[in-house]
Each structure stands twice: as C-alpha cells, then as structure tokens.
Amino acid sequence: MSRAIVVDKTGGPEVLRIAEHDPGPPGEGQVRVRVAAAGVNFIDVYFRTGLYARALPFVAGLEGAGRVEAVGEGVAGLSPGDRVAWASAPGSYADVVVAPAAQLVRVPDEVTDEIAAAVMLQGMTAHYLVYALREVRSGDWALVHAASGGTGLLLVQLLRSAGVRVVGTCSTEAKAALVREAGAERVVRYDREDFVAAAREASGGRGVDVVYDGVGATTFDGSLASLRPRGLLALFGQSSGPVPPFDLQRLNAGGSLVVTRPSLAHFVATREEFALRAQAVLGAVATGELRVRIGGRFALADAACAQRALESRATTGKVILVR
C-alpha cells in the first residue's frame, strides 16, 4: 500500500502523520506518478500551520519528481516510464501522486530526480522574480535576503548571469561562503552588521534597485530603507511572519517606492508560461549554468524533521524527501 504524509489538523510539525494512502487511478487529463523525491518548501509550512487555508484532511506537499505509472484519457505526450517533475501538485509528500498532465514537465536525462524535485518551485520562483517583475538591466544592484537558502542561491546565480550586482544576506560564515560562490559581490552577515548600511555602501550610497525579500516581518523595514528612489521591493515570502499593515505614505517618503507581493502561481498560470519557466530552469541545470544545492535529505516518514530543519534556518540550499 502506498503511503503519504497526512495533515488532519493545523499546527506544528508534529501534525504531519504518515499513513496508508493511495490517490487511485488517473482521471481524464491526469497522470499517476511514482514519486522519487519531493521538495520541502515554506508554502508547505504555511498550509500546515493554517496561515494558508486548505480543507482538512489533506496530503502535504506540492513539488516533486518521479516516473509516470499511468495516464488518463485525453493525455498526450506522456507515457508510462517517462520521468517528470512538477511544482504545484497537491499531495506530493507521498509514494504516489495523481497530477494534471498540464502541470508536469519532462526531466532532461542530465538532471537527476532529486535535483529536479529540488529546483522546480524555487527555480521557477527565481526565474519570474528576475525576468518577469521588472526589466533586467546589467549593472543594477539587487539585495537578496536569505541568500544561502534554496531560492536565494538560485536567485543570486540568475541575477549574476543577467549582469546584476548582488548583495546577499545570511547568518553564518559557512553560508556566506556559499553566497559568494554563487556570485554575490557583497555578503552581509546580518547577525554582525546592518544590511541597510551595507547595501547602500555597496551601491555607492544610492540604494539598490531591487530587493528580493522572502523573509517578511523582520526584514521589511530595512528592505524599504535599502532602496533607491523608485526602487522595487519584491516581498515573495514571509518565513519570519507576515508584514503588519503600514502607511502607504512611507512609499512616497522613500522616493516613490514600489512594493509587490507576487506568487509563483500567477506567473505560471498558463501551460505556455509554466513550460517556458520549467524548461528554462531545467535546461540551465542540465547544461551546468545553474547549480542546485541540496542541503538536507529526509525519508518520507521524517517529513516533520524536514520541516523543522527548514524552519530553523539551519539548512542551506534545498530540503527534500526521498524514497
């Protein structure tokens, strides 16, 4: 019998329960996939805690990679045995998942299942943040928070390949070494120095052109203060908690600043856009242009430990569940 991580009630990591679960055969337009690896993301934490609403009970997880077992009626282009990956298929913390064919992409031979599972959600997130939110201009300055995390390391690499100069924040010297290796020009140990002052100093006192902030409550004020006039703050996550309501007049006072709260779902809303981002990311991994760091591997039954590791910020790169 297949297994899955079931959430019967919202709460801490302890509510993640392994149980027998089989999603059944694929329906029309669906594919049944044997999961080889599943990605662990903060959005999984938000659903587990109830910050994001979802009907209970549910099987946790959204991201993974594996091999097609069966296809439903109306599915073209995929067959049993094909290796596929996905970023938004509910129920991915499992041995088997049934997902819409439109949300799957083939995995290149050069990319392992673990790497594919690790890069889909965060890789496509980094891709839209760099290429869809604003015009990428060589020589711009960007501030990337949590730069040693899974999304952070990918963001730094994509920004550098586009000619953007990067200031990255992190909390330890080991993490700082990874951020430098990814291409950050200036690395800020936020436990030791003020990232606002460092970002302004790096950018010649002008302020950075864009801030990528997936941390939220604890960094938001400093992120605004780091921007140049007419700069953009992309608040794409809230690992430290949601940002409290604030006076919009602050944006005017800071120099006609712009704040956006984007989500990956709105940048892969069509099959065409999903395929564009997924293929761009997996293609870059296949050629070695984009390096993916897996910072923690956990068995499916240890999903609670995996989420604890993610929330503790003790990990670097991506946390995954493996069979």
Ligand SMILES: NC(=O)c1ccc[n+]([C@@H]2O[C@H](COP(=O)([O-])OP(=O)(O)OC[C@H]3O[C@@H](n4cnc5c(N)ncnc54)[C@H](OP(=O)(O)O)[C@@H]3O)[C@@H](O)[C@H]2O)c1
Contents of the next structure:
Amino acid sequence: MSRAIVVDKTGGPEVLRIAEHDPGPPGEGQVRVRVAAAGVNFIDVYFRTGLYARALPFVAGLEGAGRVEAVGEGVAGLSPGDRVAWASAPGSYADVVVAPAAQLVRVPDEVTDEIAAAVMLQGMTAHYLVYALREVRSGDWALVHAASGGTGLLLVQLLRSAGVRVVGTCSTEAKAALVREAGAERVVRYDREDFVAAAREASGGRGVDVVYDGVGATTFDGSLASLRPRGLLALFGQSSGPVPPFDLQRLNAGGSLVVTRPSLAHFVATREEFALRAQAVLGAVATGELRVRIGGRFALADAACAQRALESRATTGKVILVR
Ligand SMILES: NC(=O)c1ccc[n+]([C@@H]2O[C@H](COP(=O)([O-])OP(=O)(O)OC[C@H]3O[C@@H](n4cnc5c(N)ncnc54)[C@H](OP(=O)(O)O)[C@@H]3O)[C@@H](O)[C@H]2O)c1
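Next up, the form predicted in complex with this ligand, please; the one we just looked at was the form predicted alone.
So here's everything in the complex, that chain up top.
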C-alpha cells in the first residue's frame, strides 16, 4: 500500500489528509521513486492556503530523497536502486512519487537520505541568493532575516565561506546561538531590538550591501532602511505575510536602491543550472563544508503538525517527513 498527503480544499493545516494513493508507473522521461524523506517548505504552506494557486485535489510537497524503483522510456543514467534527491517534484509528501528524470540528482554516498531531502530546496536557494544575484565581494556586509531557519542557516554559512560578513536576525536566544554558530558576526533579536540600527552600526554606519529577506511584511521597511546607497534587497519570501505595494520613489530616497523578488525556479530552469547548483550543494554537504540542521522530524501522517510547527516559528533549521 502506498500513502500520500492529499489536499482536497485549501485552508489550515487540518486540510492535509493522509490517503491511499499510488502515482502509477513512470511515463516517458519519468522515474518512479520510493520516498525515504520529504522536505517541508514554506511554499507547501502557500499552496495549502491557496496563496499560490494550484488545481485541486493535489498531493502536497515538492522536495525529497529516496531510491529509484522504476524508470520510464527514454530515461538514461538512472536505474532501479539508485539514490536520488529533488527539489521540485509535486506530490513528494508520499511513499512514492513519479518525477521527471531531469528533476532528479544522484545523492553522494556520504550524504544520508534525510540530509539530502533537507538540503535540496533551501540549499539551492541559498546558493543562487549568494552567487547569482550579485557579485560576491569578500568583506561585504549582508543582513539575513530569520537566520536560524532552514534557508537562513545555510545562507549564513555560504555567505561566510565567501568572505561576506553577516548580521543575522531571529526571535529567541536558542535561535541566536545557532545563528552565531553558523558564522554570523552580529546576531539581532529583532523581536526586541531595532535591526536597522544594528545593521548600520555593524557596517560602520554605512548600511549593509545586501539584505536577504524571506520574512516579508514585518521586515520589508526596515530591510530597505538598512541598505547602503545602491545596495540590493532580495525579497525571497514572506513567512510573515506578503509585502503591500510600495512607492518606488523610496528606492530613490534610499540611494538608488535595487529590489528583486527572486524565485528558485528561475535559477534552476535548465538541466545544466539545476545540476550545477544541486551538485555544489550536495558536494559541500559531503565534504562537511556545509552543515545541515534537521530541526524537526515528523511521520508522513503528521504532515499537519510539521506545517503547523513551521508556521508558528517553533522550528529551527529544516523540517522533514520521514517514513
Ligand atoms: N524565493 C525562493 O526561491 C525561496 C526558496 C525557498 C524558501 N523561500 C522563502 O524563504 C522563507 C524561509 O523559508 P524556510 O522554509 O527556510 O522557513 P524558515 O525560515 O525555516 O521558517 C520561517 C521563519 O521565519 C520567521 N518568521 C518571522 N515572522 C514570522 C511569522 N509571522 N510567521 C512565521 N514565521 C515567521 C521565523 O523565524 P524567527 O522566529 O527567528 O523570526 C520562522 O522560524 C519563506 O518565506 C519561504 O517562502 C523562498
């Protein structure tokens, strides 16, 4: 028997329902994979609530790792038994998923299934945020919000290894310790401290070169105010809610600021770019250069608890569903 987490109607975590579900044999160019672990991401919440539209019903989840069971016609280079991981295969909150072969990458022996499932989506996100949005210059200052989160901890580590100095924000002392351990020079409890003042002070009064903001509604204004003239704000998420429309003149007043609203899909759009980022991330994990913190493990049937924990700011690092 094969199970999956099905969404029949959008709403709160309670709409996540476990049901018997088998995606069937792989079609041309597809691979059938037995899922060992699935990643839980904020984008899963956006699809569940309907913030991002998707035809109903659907099986939740996009990310995971597991073992190939069968390959469809025209698939080269993968065979039953191979260990693979992915970041964009709809239906990953399941025992079995059928995914396009082009979306899969082999997992190095040194990397466990759980770690592979934990790092694919957020790791490739951190990778493009650091390397594809702007030229990385050693000695630059970056402000990273929700720095103890899944994406945050990876982002802080990649920035540090590129020589970028980091101010990280978070909401508890326990989270602050993790952000420090990941390499942030300055940690700001933004629940009780002004992060704009802290970012300006850390960067010698000038303002930071880049802000990575996945929090959105509650941080956006302060993120703009933390930048040096011609600095870049990468608004890559909205865990606190969407940012309302704003006056573009504020970019002029702040010093010819640049704002981008990037999405991972556009930075892994070709097989070459996907493979480059996936291999860079898994390779860094295999050598120990990039550490992955799994902050929450839930059974597949408890997917609602997993999403509830993520939404309620109760988690650090990555949340995964295990079999
Ligand atoms: N654009 C892309 O390519 C891309 C890819 C991956 C993820 N993302 C985005 O990146 C963001 C982080 O995703 P993640 O999966 O790594 O999650 P996460 O950072 O592990 O979890 C979200 C964190 O956001 C902070 N937060 C602040 N205000 C919040 C609120 N009102 N409700 C909930 N959380 C709040 C919390 O940290 P504190 O308690 O420390 O404040 C919370 O732990 C999300 O917005 C996600 O959509 C974007």
